[in-house]
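Consider the single chain below, provided in C-alpha cells and representing the form predicted alone.
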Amino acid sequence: MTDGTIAQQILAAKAGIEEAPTPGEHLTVEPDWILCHDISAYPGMHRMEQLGFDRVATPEKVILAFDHYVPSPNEQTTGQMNVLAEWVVEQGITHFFDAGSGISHNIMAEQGYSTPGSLILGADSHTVTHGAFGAFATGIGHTDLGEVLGTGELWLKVPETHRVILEGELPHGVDAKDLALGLMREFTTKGAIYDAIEFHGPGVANLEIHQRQTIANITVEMGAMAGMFLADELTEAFLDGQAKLPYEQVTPSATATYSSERVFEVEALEPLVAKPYAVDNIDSVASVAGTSVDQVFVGTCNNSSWGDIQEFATMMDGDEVAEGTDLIVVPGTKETLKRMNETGVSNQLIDAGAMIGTPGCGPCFGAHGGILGEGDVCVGTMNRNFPGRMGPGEIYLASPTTAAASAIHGSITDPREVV
C-alpha cells in the first residue's frame, strides 16, 4: 500500500498508482462498485447513451436497486420501472434488486458488498453509508453515472481528510444517532465540504456495525465526500462469509497528514435532536420536551436495520402509540422484515398502533407514504429535515429510542425519562 490516509491510498490503488496522491489532485480510478437505483438510473441510463455508449462498460460491477418509489406511486414510476427492468436483462446486470428487496445501502451491507478498501461510486449522496466497513464510498450525479456506467471509470478529486478521534462509550438511552447529530453540530453542513473524515480512537470499538453505518451516513451533511471508519475484528466478523469481493484492511500510514484533528467525548452526550428546517440546527431533546407529535417515522437508511428497530421495539415493550400520533415502521430490507416477523416485533409494533411499510425509503424524501400536512410536527430517524422535505409540515431528527418515547408520549421526549 501508498503512504496517506485511507482515502489516498484507496484512490490510488484504483487509479493503479503506487504513490499517493495530493489532495486537490484529479485521477482516473476504476470503482469496484457501482450503485443506483429507480430514481437515478432511468436519468443515468439516458445520459450513457447521449454521451455515446450503447453498451454498460462492467455491468458485473452495476448495483441497482428499486428501492424509492416503492410500491410505486403512480403511472409514470412504473413505467420507468418496467424500462428499467428490461434494461437490466438486456445490459447483463445481475446484481439487480426488485420493489420490495430494501434499501440500496442495506441491501449491499446485509449481502457483503461493502468491504474494506473497495471503491463505491453510487448515484445517491448517501452512498458514504458504506465508509462504516473502510471503503471510499461517494455520491455521483446522473452525468457521472452515465460517464461510469459507459466507460467503467472516473475522474475524482483526492479530498483532504479530517481525523476525529471518539472516546469513551454511548451513555444510558444515549444512541448511535446522538453521536451522529453531535458530530453534525461540531461541523455543521459546511464543515467538511468534499473533504473525507475518517473516525478513529477506543470509542469505535464500541459501536455496533449498524452504529457506524448510522455515523457515515449523516457524514455527507457535513458536505463530505466520504465518511470512514477502521476496518476491525467487528467489522470481519460481519463479513465471514459473506464478502462479495476478496479485501485487504486500508490503515492510515504514520506519515499520514490531516486538514484537522478532533477529539470527540462520547460519554458527555446526552439524547439531542436536529430540529427545524435543517439537519445542523442541533439541540437537546429535553429542550423541545413536550413538543406535541403528529408522527413518528423510523426508517430510511440511516436507522432502518435490525439493529435500529430493536432498540425501538425494546422502548416501545408494552406500550402504545398515543391518541392522535401515527406510527410508521418501514424496515430496510426485506430480511429485517422477515426477521421482525420471526422475533414477533412485527406483532407487537402493530399491536402497539403502528404501521409497517414496505422496506424501502419510505415517506422520508416526500414522494408517498406519510406525507404530512400543513402545521403537522413529524420526529424521523431520516437524516434530512430540509423545507418540504415530508410536505409542508415539521421535522425533527432523532435517534430510534427518543423515537419511540415521543411516540409513546405523543410529544417530543427524553427516552431517560421512559422506563
Contents of the next structure:
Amino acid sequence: MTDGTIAQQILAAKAGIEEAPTPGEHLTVEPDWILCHDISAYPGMHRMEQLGFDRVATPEKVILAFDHYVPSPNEQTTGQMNVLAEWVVEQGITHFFDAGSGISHNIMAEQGYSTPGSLILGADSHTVTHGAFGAFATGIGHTDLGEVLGTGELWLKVPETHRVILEGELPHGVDAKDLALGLMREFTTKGAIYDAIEFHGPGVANLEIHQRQTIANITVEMGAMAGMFLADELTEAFLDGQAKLPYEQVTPSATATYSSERVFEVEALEPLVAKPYAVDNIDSVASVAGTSVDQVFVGTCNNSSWGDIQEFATMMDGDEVAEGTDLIVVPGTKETLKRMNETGVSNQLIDAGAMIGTPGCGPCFGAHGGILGEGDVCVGTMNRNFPGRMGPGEIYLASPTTAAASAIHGSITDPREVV
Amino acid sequence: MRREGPAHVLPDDVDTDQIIPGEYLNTVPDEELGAYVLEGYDAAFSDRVSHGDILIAGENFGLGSSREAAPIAIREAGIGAVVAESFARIFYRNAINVGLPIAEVPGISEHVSDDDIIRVDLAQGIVENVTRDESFQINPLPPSLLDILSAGGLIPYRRNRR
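Alright, leaving the form predicted alone aside, put up the form predicted together with the partner chain.
Below, the chain from earlier opens the complete complex, with every other chain and molecule after it.
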C-alpha cells in the first residue's frame, strides 16, 4: 500500500499506481464490485449499449438487487424487471438478488461482499454504507454505471479526507442513529461535499457493525464521497468464513494529511431528530415531543438490520401502537425477516398493530407502500426527509428507539421517558 | 459552449427529490421528464420555464439520490445551463455525463435576481450577468470533462471518438 489516507490508499491500489495520489487528481480505477438495483440497472443497461458495449466487461463483479419497487407496483416496473432478469442471464451476472431478497446494501453487508480495502461503485447514493467495513464505496449515476459495466473501470476524483475521533459510549436510550444525526448537525449537508470521512477513536470499538452501517450510510447526506471505519476485531469476526474476497486491513499512514480533525463526544448525545425538510435540521427529541404522529416507519438502508429491528422491538416491549398511528416495519433482508419470525418479533409487532413489508426499500423514496398525505407526520428511521420525499407529508428522522416510543404514544416521544 | 437566457434563482440545498420526484423515476421516458422539472420545489415550475432559461442555484445543488433523471429533467425542460455556488458530487458527474452545462461560481446567488439575463461561457470560464453588467469566474472544469460536456455528454463523446 502507498502512503496517505484510506481513500488515497484504496484508490491508488485500484488504479494500479505506486505513489499516493493527490486530492483532486483524477484516477481511472477498477472496482471490486459494481452494484445496481431495479431503478438504476434498467437505464444503466441501455446506457452501456448506447456507449457502444454489447457485453458487460466483468459480469463476475456485478451485483443486481431488486429492492426499490418490490413487489412491483405497476406494469412498467414489472416489464423492466422481466427484461433485467433475462439480461442477467445473457450477461452471465450471477450475483442477482430477486425481489424479496432485501436492500442491496444490507444484502451485501450480511453476505460478506463488503470487505476492508475493497472499492465498491454503486448506482445508488447510499453505497457509502459499505464504509462500515473499511471499503471505499461511493455512488454513481446511470451513465457512469453504463461506462463501468462496459469497461470495468471508471474515473474518480481523489477526495480530501476529514478525520473524526469518536470518544465514549452511547448513553442509555441513545443509539447509533442519534450519533449519525449528531454528526449531521456537526457537518451539515454541505460540510463534506466531494470529501471522504474517516471514523477513528476509542468510541468505534463500542459500535456494532450494524451501527457503523447507520453512520457510514448517513455520510452521503453530508455530501461525502465515502465514509469509512477502520476494520477491527469485530469486523474480522463478522467476515470470518463469509468474506467474498480476500482482504487486507488498510490503515492510514502516519504522514496522511486531513482537511479537518474533530473529536466527537458520544457520551454527550441525547435522542435527536432531523426535522422537516433537511437532514441537518437537527434538534433534540425533547424539543419536538408531543408532535402528533400519523405514521411510524422502521426500515431502509439506514436502519433495517436485525440489530435495528431488535432495538425497536425491545423498546415496544409488548406495547401496542397508539390508535390513529400506522406502523410500517420493513426488514432490510430476507434473513432479517426470518430472524424476526424465528424469535417471535414478527408476531410481537403484528400484535402491536404493525404492518410488516417485503424486505426492500419500502416507502422511503415515495413510490409505494406508505405514501404520506397532505399534513401527515411520519417518524421514520430512514435517511432523507426532503420535501415530497414520501408524499406531501412531513418526515422526522429518528432512531428505532425513538420510533418505538413515538409509536406507542402516537406522538414524538423521548425514549428515555418510556420505562 | 455559450448559453444565454433569463435567470430563475433557486435557494441552497435543492435536492434531487425536488428536481424530479421518485414517482416518475421509471414510469416516464427521459424525453418527457422536462414536464415535471422541479415539481417538488414548485409544482408550477415547468410552466414558468422557457427554452434557453438559466438556473441560478445556491450551495449543494442536486444533493440526494444518484438518479440521473434529475439533470435529464432539467435538460429536457430546455434549460440552457445551471450555475450554482456548489454542486453535490453525484449530480455534478451526472450532469456532465448527460450533457447538461453546469458552472460552479461561489457567491453567484447574491448577484442575480429572477429574469436577469445571464450569459454562460464554459470555454472561457465566465458567467456574466448581462442585466447588471457583472462578470464572474467559473471554478474551472478539468479539460477532459469540458470535452465530454462540449460533445453533449458521454454517449455522443464516445460516438464521436469511434
